[in-house]
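Single chain ahead, by itself, as structure tokens, in the form predicted on its own.
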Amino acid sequence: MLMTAPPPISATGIVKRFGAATVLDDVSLTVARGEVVCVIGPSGSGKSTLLRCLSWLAPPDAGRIELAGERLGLVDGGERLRSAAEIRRQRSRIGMVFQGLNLWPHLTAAGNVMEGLVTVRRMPKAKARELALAHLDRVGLLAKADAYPARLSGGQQQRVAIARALAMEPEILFFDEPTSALDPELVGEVLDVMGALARQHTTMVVVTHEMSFAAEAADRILFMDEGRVVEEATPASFFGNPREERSRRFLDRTLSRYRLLVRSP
């Protein structure tokens, strides 16, 4: 009989509450091995809180996560939180790139990259070096190896966080508006890598206002409003033919925007 890997992340019935306001309400997810989800909504969806939930960062109030088949963050039955140690080796199995550029300051390109590697997989400093050099060479930047995050513009410091998390080889990349915090002029250089990824069948879940990217790089769309997954297609599908009212009137406001910028003078 043919077994069948489970997916790399799975998540059914996820609750997230902050006081009296449900900001995820019942929302579910799988995401199978090489595909590319895009999560796509208005502000205050829960958009980048699913993530959250989905790497233990924010862990939800009800519903169950699966890592590769592996329960996150409590031990299976649901009874007991894991130790603070098994959660870390969880969450080193995810890679994360947020909105904000999260590089450490006082290291090189080549030094942030390399410690994950060295702290967490306690890799040898030479091998660590060696990988990290590759991987900025993936994404670019080879020859900003030993420059500070002082000395990169934003969209060099997003490309030093994606190789920061490929040199982990995570079963899953998590990308959370990678591009909100850059001018526009940079935001094409790191769409890129990402179109590069999702071309090289990276398993990935992307939250993004882009939706020209969301069109072309994704598998899947998700839309979300108001914490509930309301469609789910692909992206022929959704952009072509939603089939809910909420997603139509999302894609109406959000597409004349982009017709008003190209509109000739």
Contents of the next structure:
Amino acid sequence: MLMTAPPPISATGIVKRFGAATVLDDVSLTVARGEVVCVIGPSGSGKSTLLRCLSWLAPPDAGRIELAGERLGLVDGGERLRSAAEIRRQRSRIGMVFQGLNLWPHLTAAGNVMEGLVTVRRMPKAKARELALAHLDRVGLLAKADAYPARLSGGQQQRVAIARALAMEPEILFFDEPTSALDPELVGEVLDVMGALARQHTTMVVVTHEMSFAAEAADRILFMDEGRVVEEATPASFFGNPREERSRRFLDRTLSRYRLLVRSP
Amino acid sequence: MFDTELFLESVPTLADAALVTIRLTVVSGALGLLAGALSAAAQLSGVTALRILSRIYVSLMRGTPLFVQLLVVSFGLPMLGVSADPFLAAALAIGLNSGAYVTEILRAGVLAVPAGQIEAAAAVGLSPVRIWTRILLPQAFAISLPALAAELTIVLKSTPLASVVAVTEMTYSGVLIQSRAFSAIEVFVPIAVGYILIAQAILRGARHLEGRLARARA
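For comparison with the form predicted on its own, kindly provide the form predicted together with the partner chain.
Every component of the complex follows; first up is the chain already shown.
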């Protein structure tokens, strides 16, 4: 029998309701090690909620999530909730980069990266700083290690946030529209870092509206609408020849903006 | 007529008593900050029992005179079998009283921290206690610094009430001299100046700290 490592994340039948509204309706997603999945779809389609369910920040109402083979949130063989401390330990194995710029403003760039290492991983400060500097170097911000967030551009702040997530050496990295809050000229540097991570086969799920990034970096595209996965395909097939009517309509609407840009003299 | 001799005679006694006032202000202020931080955390914890407990504490402290609170604490503690030093009893009463106001000040400061930062901390795996001590309180403290400094000056001006439980702070020390010498002006003018100087030190210190925090984070 061939023994294979369990996938970093495997979710089946995820349902999430907010009041009467069903935001996620039976969504399943398994991400293989080293795979890059881009989730796209219109706003309100449940993309961000999916990430928040998968990281247990918003526990799902139904479904099963396994983090590297370990049942997330609930204890196996029953529906008993794990202790808060266990959930935190599990959550610390999932890296999360959010849409909003939410570095902690009272800590330097290095301080932001070190916080989880020192308080969650209980690493000595000197070692945590060494590791923090290495990860800041990875996102090209070693020189800004001792700068406070107020002195960093939005793009730099998001790169520090990526370093903060990477430093915890997570099983998987989640990106929730990491460039949506940025000025257009700052989007590129963040996508460059994410593209480099993708080429290094970092396991990632990226919710994004950046179609060209999804087309280039993703191994797989997940198109969501109204809380369901409508289409799942390789980028080539999804962007070149979408199977579903809804995918086609979404792409027409989204990509026509780019075509206008290209056509204008 | 201003009795210069009495004035010069009183200064050393009043200076000693001023030290008691300063110590009482510092200890009460620290207790108030601690009580306020715990109570603000309880109120925003989402745990109903803690929230109610904090609300009761705040309404009790804000709804009764500090004078009565001082009497309750300093006569109540011995009844509970705790032999309380007057200074500590007074500091405890003034500190608990101030804590109710600090609760509201810090609560506003914590609510000013964007929710995304709390979510980011939870995503890294920080526990609720760590989120409070590492993320929320340091920022709430910086945001609330001017209001906290003002609260500390109110603590300073509450310390004369400690005389009711026999703490000889600056004002009471003046009362003792005045009742002996039958002269008020020579004693209470320097006392008033003393309070102004201490209050100025508090406000300037806070302004300085504020500037340093702002510069560090800029």
